[in-house]
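Take a look at this one chain, the form predicted on its own, written out in structure tokens.
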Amino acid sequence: MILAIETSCDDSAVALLDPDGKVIFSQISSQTELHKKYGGIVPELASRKHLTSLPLLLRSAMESHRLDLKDLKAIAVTYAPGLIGSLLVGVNYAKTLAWMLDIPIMPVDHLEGHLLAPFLDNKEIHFPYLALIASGGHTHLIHAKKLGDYQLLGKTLDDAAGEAYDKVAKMLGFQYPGGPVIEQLAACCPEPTIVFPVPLKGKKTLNFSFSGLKTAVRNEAIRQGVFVEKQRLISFEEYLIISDEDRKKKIADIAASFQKIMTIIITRRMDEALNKTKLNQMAVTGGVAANTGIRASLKRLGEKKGVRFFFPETGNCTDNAAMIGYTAVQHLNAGNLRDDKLFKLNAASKSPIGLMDVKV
């Protein structure tokens, strides 16, 4: 049995599979509820609950399928990218227990288990294909050549696409997370009347921008007199009781003219990108990959090109431990060793497949 733990952010993951790569075990220890009143994530208190999820989480897992420790095989850990806290505390707990237990420890790119996360819910799925990794972290548009081989296409130059929900939604006056706030107050207001820019638009490019429309949104918000700034944050459900009806309209629209315009960037940018490509399947990944709206698109531009589209099922969408463990079975069974030496594995914010030069 190899154990997989998942500590990039806020959300404390572990998993068990067997040496198949089947997910025998998944379970997230989710920190939504202490990070939202701030409007975003607080690193230091991210990483003081990954102290006191993670053996809570191993014990469960443990308990659920009357399992002990010698029984693992392996751990698999994210040690890059993310938070740097966050991962120091996941990475050192896997070296504890490979120490404890005389296992090898198997590090993995957190991109990478974004990429293959499709996998685990698509058994139709196979190399070569388009990916796109679009979280509250990252935006990478990749084209997975084979597993270990990807070539960076395009990723954002400022701002990533989830991070751009989280601060739109807090512009408003939103607890964090935004991504399912702007898609529940995008579904208020099926006609959105703002027409926001399309960043980078004539460049021949397949990065990605959100500052300046987030900077478009604010000042939109501001205009309209909706702009929120050092006040509580209200959840969506405190939204739908406001007696301003107005206020309620303008909120709406703002929301939506935003969603609006996200799935009309990301829909281009996979459209020239499957243009330059010529693949024949497509993935969304990442917990952008979630928006009900975005997906709609992608699959209309699938049927309108000919090409298979993939995502992962909602909980893996978003950070979690089975993407991580699956990675590393694969690298495993194809006999690629990623056991590193014990004492010299340290956790890394930046990813070496993000670090790669863009090339198209």
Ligand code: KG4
Second form
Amino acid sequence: MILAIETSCDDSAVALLDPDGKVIFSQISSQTELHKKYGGIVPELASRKHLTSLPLLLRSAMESHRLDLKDLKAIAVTYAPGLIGSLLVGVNYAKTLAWMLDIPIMPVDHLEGHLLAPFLDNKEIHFPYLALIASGGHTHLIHAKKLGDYQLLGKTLDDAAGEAYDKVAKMLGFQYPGGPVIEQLAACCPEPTIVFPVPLKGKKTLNFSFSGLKTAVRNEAIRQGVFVEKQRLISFEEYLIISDEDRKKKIADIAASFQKIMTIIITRRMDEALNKTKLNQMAVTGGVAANTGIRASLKRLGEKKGVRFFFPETGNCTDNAAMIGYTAVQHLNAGNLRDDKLFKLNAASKSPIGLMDVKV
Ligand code: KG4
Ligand code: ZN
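Now the other one: the form predicted in complex with this ligand, given that the block above is the form predicted on its own.
And the full complex, kicking off with our chain again.
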């Protein structure tokens, strides 16, 4: 049995996988309640919470299959990229366990975990494929050639896609995370009226940029008198009971218009990348891949181009340990495990995949 641990950001997660990479247990302890009122993650709070969540998660993993720690044959852990305090908790926990049990430890790049997450829920996907990792920290468009061989085709020049969702939600007065709330608001306004500018329009690039769009949304929210700066942030349920119908309408229209432009931006880039690479499979992964509007649009694109489209189940889009364990098992089975990791292994806020240069 392989134990996987993920603590790169705000969620603590533990998974158990068999030697073939089949997930037999996967649990996430969400910290959303802790951070939502701040409109974003508070790193110090996140690290402390991992410290108390991890032992509980490990205990439920062991109890779920009546296992003993001695049944663990290896430990996979996210070592980078992410919030350093959060990563340190997971890495140190994994190192201690690995040392105590005298078993190998496999450091996993969180981005590679997201990249391979579509394999968790789709039997048909295989290398090579085009992948968009769109999360709270990264927006990376990747040509995944084979295990460990990834070419970066484009990335965000400023904010990540998930970050844009979170910031727009916050400026409209909503709690973290912004993605799900924007989706719910967008559903209240089927015909959005605001046309936001497409970033990097007319430029020959596979990069992304969201900061100009964010400013455009901010200006529109100010213009319409719904920009929120210092008030208490609210949930979607609280929005539903706002009595000012005009304000509600304006907020939903801005959110839906933003959702629409994000869908257009992502779909266009995938289209252009498919034209360039001539790949016949594409996947979207990371927290933003949970967005049903974006998925539906990419599905249509795939159908139009005769390209198969894959995405992980919603719970495997956002951070989870199953994808970390799966990635480790693939490398382990490919003979990519080096045994000297235990003492040298450290956490890092940036990772090789996150730092790759764009090559087209
Ligand atoms: O992959 P993830 O769980 O964590 C990182 O590695 O960053 O992604 C979290 C991000 C947040 O920014 C969140 O707002 C966004 O994913 N997200 C969504 C949706 N669900 C989560 N964005 C758009 N639509 C969603 N349904
Ligand atoms: Zn992530």
